[in-house]
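In the form predicted on its own, a lone chain appears below as structure tokens.
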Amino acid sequence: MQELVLVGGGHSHALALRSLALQSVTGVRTTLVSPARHTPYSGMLPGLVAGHYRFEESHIDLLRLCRWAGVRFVAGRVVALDPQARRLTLRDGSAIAYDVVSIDIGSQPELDAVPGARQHAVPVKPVAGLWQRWQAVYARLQAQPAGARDYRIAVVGGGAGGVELAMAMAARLAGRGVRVALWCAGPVILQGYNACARRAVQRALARLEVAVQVDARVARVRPGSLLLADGRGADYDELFWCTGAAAAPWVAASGLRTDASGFLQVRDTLQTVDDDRVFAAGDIAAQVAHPRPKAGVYAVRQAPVLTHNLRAALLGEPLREYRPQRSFLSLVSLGGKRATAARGPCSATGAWVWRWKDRIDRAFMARFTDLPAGPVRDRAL
């Protein structure tokens, strides 16, 4: 019996195990790693953040597709992967040993560059942490006395993520006496966007009331203020991070090869340049030959090349090549359920292109909640 591991329950695992158990190996017992039960699908959390999806709409439930698909499910944390032993350790000690191991745990909020950023602010991932802090602060507004002094929410991170949350958390908050501020180190929001996108954004987040400061770097993080570069200073009451993007700590410490921020660098076949039994994608991957931004939309495309890979590699078979395209259209929300769509030069905004989001959202979701129904041959438990 071979030993195939997954390693986090993103995007491109939780379509690999759809595939794969449609399409199952025999010999191969397949073990999926994860510290949580429930995995999001970051294209709805703008929407759970504003009030226009359910927990259970925007989240996998990692759990029921592995029961349903015969994989054995392990709830922890990897903090270690040692390539030469082929062995991963979790947080409790245990130990996972494999014969192919794929791993896709995304990246996290660069909190350590900025002091104090760890010890007082929210990271927008994990989403977990996110979502119950979340959800603590909207209850305590609710309760909040009509005239009481205005809260401040701060958001830091002047991307798509910092943008989308700041819109969401405004819109679901408007008119409870609430000031949510974006903070931008860079000249303009959305840098990489095209100019009409970027007025289209602005202008939802000025009808929002979101006060927006880019050229605003950080520079320490106080409890309740923030310390800009150039002397200023900021009060806060909620303080969210969605700015960089980091790798854990483990990955790195492996061993093997990773780029300049700690992500594994990897080939067109998405094996790990040093080892062919070691694959990696969506976030915590760094292609080498086609470097791109972190970008959900490819750990999406990357799933049938890395789920032909993975069974080709347990039985011996050639391999395919995964070759990222050069754009992809981003699908910004709104807040409310409006929307900007844009890609290169072009850009769209309205109602119509969120009902448009909505559809691939939930078309996307429904491969989770809509399983077929019996039993999958050959599965191997």
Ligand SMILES: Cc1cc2nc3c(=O)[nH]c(=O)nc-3n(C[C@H](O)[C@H](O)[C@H](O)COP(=O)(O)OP(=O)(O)OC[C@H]3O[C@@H](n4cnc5c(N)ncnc54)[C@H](O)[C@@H]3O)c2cc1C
Contents of the next structure:
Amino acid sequence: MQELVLVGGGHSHALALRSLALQSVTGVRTTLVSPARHTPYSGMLPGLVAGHYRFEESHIDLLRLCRWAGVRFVAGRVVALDPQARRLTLRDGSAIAYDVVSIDIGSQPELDAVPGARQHAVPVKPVAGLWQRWQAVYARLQAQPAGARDYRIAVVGGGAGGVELAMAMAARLAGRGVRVALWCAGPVILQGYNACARRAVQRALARLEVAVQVDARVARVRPGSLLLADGRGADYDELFWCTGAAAAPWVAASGLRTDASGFLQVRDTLQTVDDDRVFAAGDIAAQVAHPRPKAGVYAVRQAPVLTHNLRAALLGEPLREYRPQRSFLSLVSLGGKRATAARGPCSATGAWVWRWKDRIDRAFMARFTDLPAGPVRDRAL
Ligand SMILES: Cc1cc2nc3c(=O)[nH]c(=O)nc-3n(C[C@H](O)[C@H](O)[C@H](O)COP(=O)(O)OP(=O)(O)OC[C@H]3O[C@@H](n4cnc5c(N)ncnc54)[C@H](O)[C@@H]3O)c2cc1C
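One more: the block was the form predicted on its own; return the form predicted in complex with the named molecule.
First the chain shown before, then all remaining chains and molecules of the complex.
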């Protein structure tokens, strides 16, 4: 029996689980290690905060998926990888041996670059922490008596994630005496987006009265206040952190080669540059020949190649290569049921864009809820 271990239930692995079940490999036991039963689908995260989706609609139930796929589910968090011994260590001290391992653990906002951020800010990931805190904030503000002083929510990070989160919060709390501010280190929000899309998003932010601060690099966080690099300061009641991605430190500690930010360097086969038995996909992987920004869309597109190559590695068959697209369609939700679509120089905004995005997102989630009935392994495909 060969052991295939999938670490993390990110977008690539959720899709891989589905495909591996449909084409199981005889003599292979597959295990998924995940700290939680549910994993969020990032496209629906702002809609969850805005109240458009329920938790179950925006999260993949990994345990159910594993049971359906005939995959062993281990609830735990990997904290070390030893490529020589082919062994993973979990936080509870237990170990899991592997013949082939794949890592899809995502990334988290960079908290350590700014003193005080780790202690006082709520990072957007892990999403479980964000969701818990947001529910508490929302419950408190709903109960806030009329005429109470304005409650100040600060969101740090001017990329798509931060912008969507700020608008989702502002839309959900409209009329409740809440002021939302978005702090962006660069000269513009949504760097890399075309000017037309950016203007549409800026109008939406203004409509929701989100105070956008550009050229505002946060240099220090204190309880209740931010200090900017240029000496300015601002007060907050709740602080959410949504800046550039950082990698889990145990990945670089494995000795496998990583990029300067600690992300695992992989070849086009999604194997690490050092070890044919270790694969990586999604945010945690840095494809050496084709560097790309961190986005769920790449994790999704990598899944078919990853699945093929995991099977091929176990069977000793030829591997395929993944060539990421240069650009992708970005759909930015604008708090309410409106969205902006952008790709290259093109953009469009409106309620119909939100409905389009909603259809895409629900179709993605349906792949994990509408599972074929019956024991998959017995079906001839
Ligand atoms: C608000 C927001 C909105 C976004 N919207 C979009 C969007 O519309 N489109 C888009 O393309 N991108 C979007 N992104 C980016 C997107 O979230 C990431 O690029 C995407 O989630 C990466 O997917 P992944 O498969 O790498 O990992 P993830 O989806 O992050 O999943 C990682 C999984 O691994 C688990 N895990 C973590 N550490 C361990 C460990 N040590 N052991 C075991 N398991 C572990 C986690 O619990 C999680 O289940 C958004 C991001 C944010 C913050």
